[in-house]
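In structure tokens, one chain follows: the form predicted alone.
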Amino acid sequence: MEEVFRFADELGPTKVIHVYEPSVGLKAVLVVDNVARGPAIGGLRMAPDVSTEECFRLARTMTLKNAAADLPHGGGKSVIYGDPKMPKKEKEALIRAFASSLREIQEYIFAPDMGTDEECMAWVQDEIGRVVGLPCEFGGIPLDEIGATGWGLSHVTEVALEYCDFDLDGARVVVQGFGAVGKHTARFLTEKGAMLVGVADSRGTIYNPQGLDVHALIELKKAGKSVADYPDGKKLDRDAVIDIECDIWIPAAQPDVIDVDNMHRLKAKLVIEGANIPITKGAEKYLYEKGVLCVPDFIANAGGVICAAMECQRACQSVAFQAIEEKLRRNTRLVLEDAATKGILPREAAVDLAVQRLKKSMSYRRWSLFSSAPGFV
């Protein structure tokens, strides 16, 4: 409990719930950070090394992300301790048990995240019906399948390049993490003229300064192989993706992949944060001082949650993509212009933007939209 209070502040969290169900081996955490703008949307993450601290940090990122995107939703996050590659029946049992345990927590809406997908959300739908990112068969907009986050990142990159000294056409791109976010980001950017020269997944890195075939890499992943199995390139270990010289570097996997121990190895001009909390504060400050422009996670990767919010409104995919493009281009420009004018880090400008919108919403509420008072369970 002390760990939770260490991170509490005037914004939240409003609720932290630990769930343990020994009959199926479930150990999980839900953090509802702030619901002043509406019910929290936040992904369900599954990994063996998650923690309450990580869950809170991710929930806060969602609070800022949803506020910055001007969505009628607050921020939350849930995590299940476990290997997402476990047998399907075991994974389904864990997710169903977790969803069932949160049946009465009306201020939280499930969404897919690292280690979960549209099928997992279909299980949640069957249990409690409070979920987004559903398969098309359930009337949802499958965020990962269509690449909503990657679509947004491609537009953020275009705007960010207005503040750089190079163009997207021919720009060398490296993507760290080739899952739902990374593969679609690479696809959209290469369709706009960029060249993918390096990519990594959990099993290795592949590098080719002459360019990589994005569609071939996607087919490799569909076949259950690693990007390191790509035949035309230099195979490197997983962490060597940080060392590849490029113009645009996109982290699209786990938190804290760039920190004070490896930040000096990054050789890029522009970083577009596709993952949540991929760079520590100290590393981000170091990169800023070295002239590397970093677009913060909750500004850059909001495409997925904007799409989820559109799904809540029963919008179609084309409307969702239009909203993503408009909101993210506007917010990226607002943040980078403010940062340039004031001489501050883009993250500082982004936090100012989000908190200003959030506090305005909080001023209209007593405690929150749904609960009578903050609480911990």
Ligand code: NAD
Second form
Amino acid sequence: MEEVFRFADELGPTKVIHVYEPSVGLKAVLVVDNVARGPAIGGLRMAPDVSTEECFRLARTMTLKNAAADLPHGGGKSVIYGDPKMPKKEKEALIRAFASSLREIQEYIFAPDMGTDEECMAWVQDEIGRVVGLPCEFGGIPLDEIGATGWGLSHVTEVALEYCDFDLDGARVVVQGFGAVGKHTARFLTEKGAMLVGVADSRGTIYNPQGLDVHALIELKKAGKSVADYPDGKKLDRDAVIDIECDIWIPAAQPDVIDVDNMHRLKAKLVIEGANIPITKGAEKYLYEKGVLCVPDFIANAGGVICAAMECQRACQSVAFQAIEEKLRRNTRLVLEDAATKGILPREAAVDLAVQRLKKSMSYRRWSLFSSAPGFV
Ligand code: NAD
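Mind sharing the form predicted in complex with this ligand? What's above is the form predicted alone.
What follows is the entire complex, opening with the chain shown before.
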């Protein structure tokens, strides 16, 4: 209990639910952060090691992301504890049991995240019918398959380059993580003229200063191999991806991969945060002071959730891509302009933008009447 109240503030969380169902071995947590704008959309993650606090931080990121993107949705996140590569039957049983246990929690809409995909969302649909990121057969827009987040990140990169002293053409890009986000970001950026020189997945890094073939890497991953098995490059340890000199570095894997212990190793001019909370506060400040421009996660990687929100409105893929492009180009410019004018970190400008939009929504709600009452956190 105490852990929950330690991180609560005036924005949320509104609900933290722990679920335990021994018959199927289900241990899980849901954090619904702020629902002033509407029901929370946030991914269902499957991972062995996510604390309630990390789940809350991810939910808060969704609150800010959805508010910044002007979506009629709040922020939430859920985690099932387990290995996402467990046998499919076991995974299905856990996901169905979790969805079923949250049947009455109308403020939360399931979405895919690390360790879950469109098929998992189809199981949730079958159980409770409150989910986005569905397969086409259920009227969904398969956002990971089409690379909605990567599409957004490529546009964010283009706008951010207006604040840098180099062009995308020939820019050296390094991507950490080659899943739904990483591979499509690499694909879109190289199609626009950038050169992928390094990439990592959980099993290793591959590096070639002359460039890597993104399509060949995607084929390798489809065949169940690691990017480190790519033949034409230097094979390195997984975390050596941080040391590769480049122009643009894109984290698209795990939270907190850059922190005060390794921040000195990064040799990039621009960081576009594809993953959620990939860089700790202290490390982001250090990079800012060193002149490295970082576009924060909840501005940069909102493509997926915009696509999901469009799916809720029954929009088609091309309309969703158009919305992602417009919203993210606009927000990136607003944030970077404000940060430059005020001499503050892009994250500070981004939080201001999102919180302003969120507080406006909160002011329409009954709870705002009580927000100055004694005891309000
Ligand atoms: P994914 O599971 O499809 O891919 C993750 C990739 O990261 C895999 O290639 C994996 O091998 C690799 N990886 C894991 N740990 C690693 C490590 N320590 N070092 C290097 N590589 C590692 O996940 P995803 O959907 O691509 O999501 C990646 C990140 O982006 C997550 O933080 C997620 O929350 C965030 N995100 C995803 C979306 C989306 O649309 N899928 C949207 C916004 C944010």
